[in-house]
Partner chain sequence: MKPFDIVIVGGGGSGLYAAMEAMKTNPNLNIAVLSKVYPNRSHTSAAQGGANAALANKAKDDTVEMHIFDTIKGSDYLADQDAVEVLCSEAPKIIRELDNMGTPWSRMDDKTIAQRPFGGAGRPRCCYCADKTGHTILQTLYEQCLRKGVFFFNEYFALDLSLDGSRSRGLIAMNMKTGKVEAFPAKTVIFATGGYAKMYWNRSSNAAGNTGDGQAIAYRAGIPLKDMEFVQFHPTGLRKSGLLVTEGARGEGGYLVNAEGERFMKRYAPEKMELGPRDLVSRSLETEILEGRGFDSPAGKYLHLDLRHLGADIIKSRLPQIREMCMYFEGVDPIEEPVPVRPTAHYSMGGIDTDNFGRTIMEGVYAAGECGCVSVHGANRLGGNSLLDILVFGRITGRAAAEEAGKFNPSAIPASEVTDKEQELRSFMQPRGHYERYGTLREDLGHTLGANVGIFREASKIKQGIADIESLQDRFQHVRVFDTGDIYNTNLLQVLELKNMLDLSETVAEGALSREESRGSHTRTDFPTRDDEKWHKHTIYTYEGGRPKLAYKPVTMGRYELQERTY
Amino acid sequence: MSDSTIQHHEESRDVTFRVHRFNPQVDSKPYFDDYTIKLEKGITVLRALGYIKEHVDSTLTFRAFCQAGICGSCAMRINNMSKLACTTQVWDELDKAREPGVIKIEPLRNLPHIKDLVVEMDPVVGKMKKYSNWVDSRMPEEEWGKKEFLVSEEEFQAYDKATDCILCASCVSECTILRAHKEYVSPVVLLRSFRMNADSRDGIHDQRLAGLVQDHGVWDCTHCYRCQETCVKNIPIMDAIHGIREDAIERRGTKDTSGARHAEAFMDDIEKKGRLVEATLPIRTNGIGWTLKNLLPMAFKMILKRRTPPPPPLVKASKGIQSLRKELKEMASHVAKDHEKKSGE
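Go ahead and give me the chain we just looked at alone, the form predicted on its own.
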């Protein structure tokens, strides 16, 4: 037996794919099917699923098209993480599997389930429409088609990475806020909104921003970074979200929404004491009326369990507060210079 034959044999093995199954026409609830097949090293998860569908179980349903990491249609959860099946190597996933030799395959989360590994994308499309995720040209309509509407290289660099998004919805699947509140704008819509607002050809910047700062909008993001960690194109989504927030505060002020007021109160506490004054944070964010109406029952429960935050006079400044204030002052100075530079441009 030649060396190449030995190597070929060593780089093949039996792999079990534990696949989420559900056909609403015949199944009362979802379940998992195990498919064990022999594979060679270098095979992607999508090719393995294709083999199962063609040679083992033709009823298995999933989406796929380009098979090159471009279209985003084969996004699914592989070993508890949203990924593109066409760019995910089976051998890599075997190293991460919780159960030796078993790769778990599930549909994306936070989207309606259609069948097996297929989810409904209409909620994402609907939110893209709601938040105007397109460039609404500033060029007068009568000039359309007569000349190009050019963007400079410097202007394009501001949103270059955001244009890499392929709408695979992996970030949607991993978003922790969407698991609790389906109305949340979603990471992909925030990313695309940032891209449109940063485009110098767009004419509805303020209109789009006004929608983004309302309930279930940009201020609901909790900075868990799951969207960015699982982005299949390594797009800095959180930078885009921060960009929208900074834009909102600059254009609309810190009193515009509860999210903006919360951010201002948060930073005020950090600057003064180096820690949050939790007892008054809800009042400074939403006002006395809202706080009494919505948080009074919870406050009574916390009092009974002796879990109330300390009153403001008892919240002492953290050690090293002077150094922190100095750093914050330097950061504010850098931000101000950046804004002056952008204004000058």
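With the form predicted on its own in hand, show me what the form predicted in complex with its partner chain looks like.
FYI, this one's just the chain on its own, none of its partners or other molecules.
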């Protein structure tokens, strides 16, 4: 065993923070600085960085505000995963370190870089605006304040979890589609759009939905589950994405994308016949990738909702089917896990 597993039971030890540095005013390219400091058990990564800034190198730059996991300022990549520095214990990260005793710290990805660990947040705000991430009240402003809307606790529960979002952009940093396409709506904006659309006080549901099904919208997501696995508030982001898609098909039919046209037939197929029939698979028109990513998880979810056990997918072997099987299995297990978690609560 490496010595980190022995040492991390100690009350204090030396820890090295390998920090991504870049100041566009003076540096031509980014580099890493190593800071080794003696720390006590129980310290968070943010406090450790704070110590470095105050006592070792005051030029080290990062954002932090509440220090309590509620403001979303301090998201950064710690040991290759986006998370909040203020809620992350150094000792836990030592367990995950690839090199014993060394914790790697980098800025969030998929957002323009400003300096060291600071990235630009404006693109996220811009997308919130583009997709109307606000309640556009059914009540005219002149009437506000006179009486409450009546809202059931069940309705509140439907978006309760989504309103935990602190706009930290960790999910944005890990999203696979955003790496390639910066215009992609992004997981956090899908989540917020879902929350707005679930609110009975809102009056622009259909308009918002119409925006979400355009290019770079909800149909572009690959269902890789990275965002949900990353979310610092454990929000089931995928439920929101599935929710928007189901809603889109329900309200807008299948006219939006060539893929959506096949969706209904496809899901019927799995559900009723218990298997995939190649003839109705939209693979031919859209390719395996698209089918997998856009339809299967949704189909599984709908089946689970109706309490029918997921059927073994029987697909005649053809080119690419091997990988389809593999990915299929993986997704089925994700969906089943989500389902279990929920019914267990």
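Numbering follows the first chain given and starts at 1. If you superpose the two forms and keep the largest set of C-alpha atoms that fall within 1.5 Å, you have the rigid core. Predicted model only: the values in this text are computed from it and were never measured.
#### Entry: Core-superposed C-alpha of residue 95 shifting 2 Å or more between the two forms
The answer is no; the displacement is under 2 Å.
### Query
How many Å does the Cα of residue 140 travel between the two forms when the structures are matched on their rigid core?
Residue 140 C-alpha displacement between the two forms, core-aligned: 2.4 Å.
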